[in-house]
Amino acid sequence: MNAEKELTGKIFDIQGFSLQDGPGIRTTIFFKGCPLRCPWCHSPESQAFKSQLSFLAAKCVGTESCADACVKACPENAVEYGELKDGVKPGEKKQLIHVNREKCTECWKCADACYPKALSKCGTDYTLDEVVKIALRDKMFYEDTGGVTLSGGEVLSQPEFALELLKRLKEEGINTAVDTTGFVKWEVIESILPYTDLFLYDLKNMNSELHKAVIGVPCELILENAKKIAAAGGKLQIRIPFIPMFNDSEENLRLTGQFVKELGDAVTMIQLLPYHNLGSVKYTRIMDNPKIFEATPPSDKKVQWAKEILESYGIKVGIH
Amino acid sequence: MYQFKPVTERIAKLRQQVRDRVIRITAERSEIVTKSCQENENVVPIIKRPLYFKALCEQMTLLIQDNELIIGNKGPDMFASPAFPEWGSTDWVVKQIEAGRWNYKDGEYRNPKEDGIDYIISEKDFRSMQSVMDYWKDRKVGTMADAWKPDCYDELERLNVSSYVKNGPSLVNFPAGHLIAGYEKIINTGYKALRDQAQSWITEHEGNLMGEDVEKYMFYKSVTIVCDGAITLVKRYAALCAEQAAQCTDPARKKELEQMADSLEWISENPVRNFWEAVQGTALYQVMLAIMNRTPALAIGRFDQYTWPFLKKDLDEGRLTMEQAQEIVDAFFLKLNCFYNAGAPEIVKTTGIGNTYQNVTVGGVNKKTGEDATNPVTFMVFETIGRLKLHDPTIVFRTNKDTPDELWECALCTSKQIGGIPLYYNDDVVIESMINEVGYELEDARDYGCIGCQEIVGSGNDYPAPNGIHPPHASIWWGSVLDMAINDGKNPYNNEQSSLHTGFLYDMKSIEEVRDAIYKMGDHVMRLFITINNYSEMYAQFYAPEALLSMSIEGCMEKGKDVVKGGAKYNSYGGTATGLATLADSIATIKYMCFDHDYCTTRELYDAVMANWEGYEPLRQRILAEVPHFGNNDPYVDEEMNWVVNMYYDICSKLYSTRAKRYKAGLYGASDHVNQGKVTWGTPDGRKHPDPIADAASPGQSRDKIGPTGVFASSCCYDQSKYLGGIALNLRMHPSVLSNDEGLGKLRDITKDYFRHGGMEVQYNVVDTETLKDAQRDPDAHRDLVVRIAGFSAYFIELAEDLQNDIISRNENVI
């Protein structure tokens, strides 16, 4: 037993007081790594399966304040002096740093040295005990409806850890939700079904060619799995990221509405998630010169129009 | 989602007047009071004060404006702030004008724009106030209290750890205030019955006063004089209404004025008969109390409970519609907004610009049955606040397990409109606390209300003095106590040494020794502080009796005893400790860095604090990043918070005065944490002087990292029911949390969860950081943006910059 490596999951964030990742007050655990590449993705740090060095300039107190902690810690000289930022007091300047990603070997020494965690290792290997302990921290707020949501990235790309975590949470009597792209082998979903109270299930586009062209994978498997979950007695909260020029046509909305309607009682509601560009700033934390998806967020009127179309299929629709 | 309804035209006009108000400082009261006091120069204070109240009632200018439905004024202007020369609390106006600080134009002086609120005074009124300064110089209520003080005062003043500071405010600057007067009794009894009650005792005992009867005689005499004044004043308003009605050409208004005249004539002596009279009667008693004294934080109490029986009767008998009733409530709240007292800029910055502190408590339970007491007036109060966007008065929302969801929704939608309003209170914790801490009877405990910032008091039966006997003397500066405790009793801010030596941090061998030093230092400073409170209480029992207030407070008429002497049914006093999280974080820092881990020596940490962290930035950064901080549901530091608040409670529980057997602990503090930060040297938690200390009972600014669940969970780490003085927990919510019904429901649920786990109070600011920063850049575009500090809500753009920054630095909770 001792020789066996303890099971761990790569997690990039754990957030309490999540209000939009399922019913009630929830804690959301974000799994790192995703097989899809949605151009509008607002958590770019969720995509890669390996840990990444993240630099959040807003948290950097300036190298004057930390006595060059990160610069000194780096054995590869990859942490360089970057731009000067205005301090709080007039005339005060803060010397920020810049990570030379070519030189960086991801040894995390700079992140360990950084006091304010402006430099951090995005993606930490957690044991089950560690995650469960944090998830239970907010138990007093879960009540009957709230609980824990596993999100990502793609949770089911780490199937073994996800399954064991869900089992443990159910043992603790906690309501569980899994936020998934659905792009995963049915066997994996089948294995977690008994321990999953709700699937937060993305339907991005009903047109498989377009789906593949934009996101990188087709949608048949995703639709198939949704049907199987419904048939097996699982509950689904359908999520539709509402993206301009991609899935905002009436035709796609109607096809989606019809598909969801056919899933029957399994569906609790549709969550319409209008595109926003708040995530774009997050790209620069983990890479230089990112390619950022640019679009105008849909108007309230347009979102309302979409909501009404979906509602016409007799489904409860919420906007977030 | 609850929808606020549009207002009527007349209310919209009054609302605009209130938003555009310029506070006019007026000398009329000063002239009447000075003349009366000169005529009665050597009359004993318990009679002299009622005599000048009566003179005010007979002589002051009365006003009724075009659109007014509820009337009442404090001087010859709708927004008059009268002068109080006998307290000296308006002397600052004269001094500032004499010093050339105000701008003169066209016969009037105006204060500088930077004060954040507009005051105006005519040259004539200024000259009038100036001319009586000499007379009052040695005749103020507090003159003798300041002329001689107990010997220990010197040490307290030198240490600079409280409002008792060199060149600070008088020991007796204001009456205690901070209570709920007996509005319910006044409107249900009438001034004539009260006068008769006093007179019948007098008649029975005249010429035969033995033992304590002589004290009762003086009290009842004082009551007859103030009743005569009150009756006169209300009759004068009735006459003015009749006069205006006679001249009015608009038939609808004419009829209204005639009705008002009839009602006022009736309530000048008798109990009220209907809803309008109940509301008007409440407003007029408030006017009287406000011209008698510059009474701080005089709260309206459970308005929805004591007015509803009258509205119900009116509705049942078809005399009034709900819409008409709503307009009366609107008019009442706008009227309260006319009662602002001009305050000196340096004080206003702490207590809130534009706040009248006339808190209104709604919701809660029926005092007899304990059942939820929500009624239509409860909703009307929220409707008024929400649709008129009023940040004042503060609304206190009492919740219990049976509070209807519709009312929660209405309250949360109000929070969304008006930063920090209402305050959410938990009946379960508070009622139990009232019984355990001060011994209220169950029915009285169920009838509690809130005043000032957060303080919990009885309704019309209590002399609670929760801000000390004479405000602002309500708190010691705990950050400085901490610094002194680790510096052998010397305050590093000014190098003054106390008579108590506690040793140096670098000689302390364990965290227990550190805690012990803090306890001893806190106990020492609190005892010094309360000694002076007790001295000024003894003094005020002779010099500042309160007949007008006492006659409405249960117990006084029965016992023949003034409130200042302990006539009220309940007697206590108390104070507050703001920012105890700074102490908890500091103790956790010492424990974590020096004792549990060997990351630095106590000597290094001591040197860093004494240097105000200059030259120790890497160490400071490490502490900020690594040491557990209060507000993150981390037992390591939550245990220290528990220890700190219990220490404070323990010290308070041993303090008492002749009148009050109980000194209540409180964890709130207006915006004093910002001012205290300016006079508190650096602290071991990495806070630098002059940064603010933590705010009220909240975590240190930006130190809560895991969102509101962490703050709530940490805040349940101690028994909140011990802090009857009140607890303020501020949370800033991003507007997206309340963007739909689901979010609203979740915020309600989390608040309920917090309360179920022992939370007493919470208040929400619903605003995002960008909006606040925009408002700093472009104030004109954000004139109506309201935020809550700790003890008051205010227009953001009118706050001092350091207060604005303090709000921005609080963590914003998003999804």
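Numbering follows the first chain given and starts at 1. Fair warning: this is a prediction, and the values are worked out from it, not measured in the lab. Definition used throughout: the rigid core is the maximal C-alpha set that superposes within 1.5 Å between two forms. First, how it differs from the form predicted on its own.
Once the rigid core is used as the reference frame, the Cα position of L96 differs between the two forms by 2 Å or more. The two forms, fitted on the rigid core, differ between the two forms by less than 2 Å at the CA of Q258. Once both forms are fitted on their core, the CA shift for P35 between the two forms remains under 2 Å.
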Second form
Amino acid sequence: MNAEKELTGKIFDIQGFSLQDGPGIRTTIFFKGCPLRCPWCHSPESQAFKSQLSFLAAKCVGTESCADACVKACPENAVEYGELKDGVKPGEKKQLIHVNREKCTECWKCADACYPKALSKCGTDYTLDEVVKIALRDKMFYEDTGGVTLSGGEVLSQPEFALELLKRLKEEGINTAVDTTGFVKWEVIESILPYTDLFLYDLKNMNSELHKAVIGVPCELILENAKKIAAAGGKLQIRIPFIPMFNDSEENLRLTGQFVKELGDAVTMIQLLPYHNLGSVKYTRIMDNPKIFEATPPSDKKVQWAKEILESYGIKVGIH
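Output the structure of the form predicted on its own; the preceding block shows the form predicted in complex with the partner chain.
Below: the lone chain, stripped of partners and molecules.
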């Protein structure tokens, strides 16, 4: 009889000493895979549920320096010669590569051969023991308010691994937070409630039709789950990505403020997350010719205006 396969989760990054994913100093575990398709997503590598080949041109030393190692390693001839870029010395050129995504079978042989790690595997399968061991290295920094945050992607799209990881973390006496879109069956959220100290909960738009047109899913389930978490005694830190032309109207802000107010004492605060385009460069690492959302980031004056509207509902608001 075959031994039962060990439970694993697909993770694309683990960041220590994180100060932006919940209270205190935290270790953030980034899960791969998300059912939403936010055009402004600053972590496009989080969206696909499978591992992906990533190419970071800035790390490429040029095929002349590595003896064409990645080109030779690919059995499908998917690693091709690409652009010529300026080298370090005046007049010097270096030959970059291009990944033919249609030919690539994601065998990772090119990434294994790439010593500067310009080519890498985005999305690694970790066991529970491996993740817990990494989290425990930083336990001395967590103090009273810090801990571990599970983020994504959508953490709860890997529900079994998320649940067992949260259980293990609580056994170690570690504070836990779950960063979620809320677009998941209630039964999944209900299962993790006893092991989750705080939900970092995204609210993007109160208009379900617009929500679906832009992001790909309606918002009724998201709103309903927020109400259920509050009713069940869970704690919520509401996160609002403040996106030009999408949710920056006074009407939407007031609808959001009223909804959050109705959640009562379950809400610890609102985090307003002004749009920026710093993540746009990530798209070309994992795909060709990506469609990238571009807009002018909101001014400090407009962000302050939005903050004051939300605060008028008696809610603490921070700008992230």
